[in-house]
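What follows is a single chain, given as structure tokens, in the form predicted alone.
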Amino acid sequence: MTSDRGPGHRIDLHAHSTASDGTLSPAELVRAAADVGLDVVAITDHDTTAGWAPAVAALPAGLRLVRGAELSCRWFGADPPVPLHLLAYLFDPDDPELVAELARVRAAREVRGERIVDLLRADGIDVDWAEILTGAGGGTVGRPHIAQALIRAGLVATTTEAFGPDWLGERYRLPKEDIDVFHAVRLVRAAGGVPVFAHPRATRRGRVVPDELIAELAAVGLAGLEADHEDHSPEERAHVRGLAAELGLFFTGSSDFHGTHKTVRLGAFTTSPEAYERIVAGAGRVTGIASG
């Protein structure tokens, strides 16, 4: 259901639950977006939409939940290809090209973990697949989890540690089974949904893709860029305002929550109104937003 009211100014559209690698539950996650003072929240968990109908039936008074997903996807332009991650809102749940993709997607993370996993064994460090499915909880299986089994184990004192080099950054690092970004973009726009890049110029995480392929998607569907973000840099953030005004995209500002995994808090970045409003009258049927 929705409201006639318009969104408050405290808009956060990018956080995790337990569905994938947050540490707060779906219905948990949307208490603390009140909590802090939100007006609309954003759950966007990795290639799954497991969490949307515990968080809308926990959906506290007076705020409004935009259900969406962040989707795994891979640009193939490079060598080797850059993996990126596309937000989806507003999609719908049950479209069946989409939904068997994200399948696809959550199957192949549940092999490479367990890869990864084998990896870790094999060199003699004591971490167990059952117990990582288990801390899980049927959420979608990823690093993050894995490195809670390291930080159980004592083999490293945080999630950033197990992110390093030495462990899940590098050493024992193994490809995901990713979606195309152009097909993403069509999927999600077939889907009635609103597809926008997630922290497309976050080099600290690694390789960013440039500006050129960012046209390409927005010739095909692309509808904004997330640009206020964590791990953007004030220069980076400036520069996705500017090419989402270049491109004539809105541009979103999250926290990209994930609990404990990270220190970053929810609400810390924000969207417009605006911005919002666009998501809302780009969306092919308007069933994705409840009201508390």
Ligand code: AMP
Given for the second form:
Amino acid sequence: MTSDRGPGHRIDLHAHSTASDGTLSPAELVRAAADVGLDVVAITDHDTTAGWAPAVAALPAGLRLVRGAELSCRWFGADPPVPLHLLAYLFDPDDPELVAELARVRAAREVRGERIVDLLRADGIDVDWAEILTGAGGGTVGRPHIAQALIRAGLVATTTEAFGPDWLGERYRLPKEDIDVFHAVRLVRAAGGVPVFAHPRATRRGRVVPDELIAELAAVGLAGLEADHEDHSPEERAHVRGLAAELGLFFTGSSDFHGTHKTVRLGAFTTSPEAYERIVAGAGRVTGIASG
Ligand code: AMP
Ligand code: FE
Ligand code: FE
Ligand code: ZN
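Output the structure of the form predicted in complex with adenosine monophosphate; the preceding block shows the form predicted alone.
Everything in the complex follows now, all chains and molecules, and the chain you saw is the first one.
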């Protein structure tokens, strides 16, 4: 894989399924990946590996699946602390410390989701927590599931509107119990995985961390930066690529596909074969790639 064109080179390393806040099941996700002509797709649900097995079982011929997750993290070096997302690839899903940490984060998400619903209900907004949990279908619950309840209630028209300041973006936003980002990088590495900072410059999502923090994370094992992402402007993408080069990290591009919960298409952004090879080479035990 040396050219950036042709078969074998369509690589999307960030996609969500119903195991978290996407709308395609893991099986539907891998079929959709094949349908749009991807050669490699990563399943990266929030704080869970529950989608891995059904995705592997449904893998179409010719498609490679990179097993991953997107960890809810926080940098405590700012006041208030900054939430951020860490992509983790090819880690051991049975690593006890990581398993415990992900279970803790998922449980805390349920408490937080119910508290957000309590806040909405206290203001006379008729949303039902049991119904929202059912809507999440056993997957990691998040604000997109609450957004669907607001849409069902006719209070907002779109997920984007539900994430506005009057709703889940600010007024009814509560923090999650995230993992300290330094701890997360070490945990992923200890589990044989490769950590990549997701959309690190997405100023349109809120506060971002300084480049100095990214340099500190690189020193403790961060491997790559997600540069090409819909939440980055062209300038932000260029900045992230430059920072990656400066720090000796690779950079990725990916769709962060969420089905109908977002408008971005699967495969809208892609990763170079060189970066993909660095992920494969960086994994401790390459049990995380399945070939269809
Ligand atoms: P949570 O993990 O519960 O804090 O919710 C964050 C998730 O909501 C992200 O992973 C995205 O999938 C989604 N999200 C965040 N901001 C937006 C937005 N402006 N529009 C649509 N979805 C969003
Ligand atoms: Fe999400
Ligand atoms: Fe993310
Ligand atoms: Zn994501």
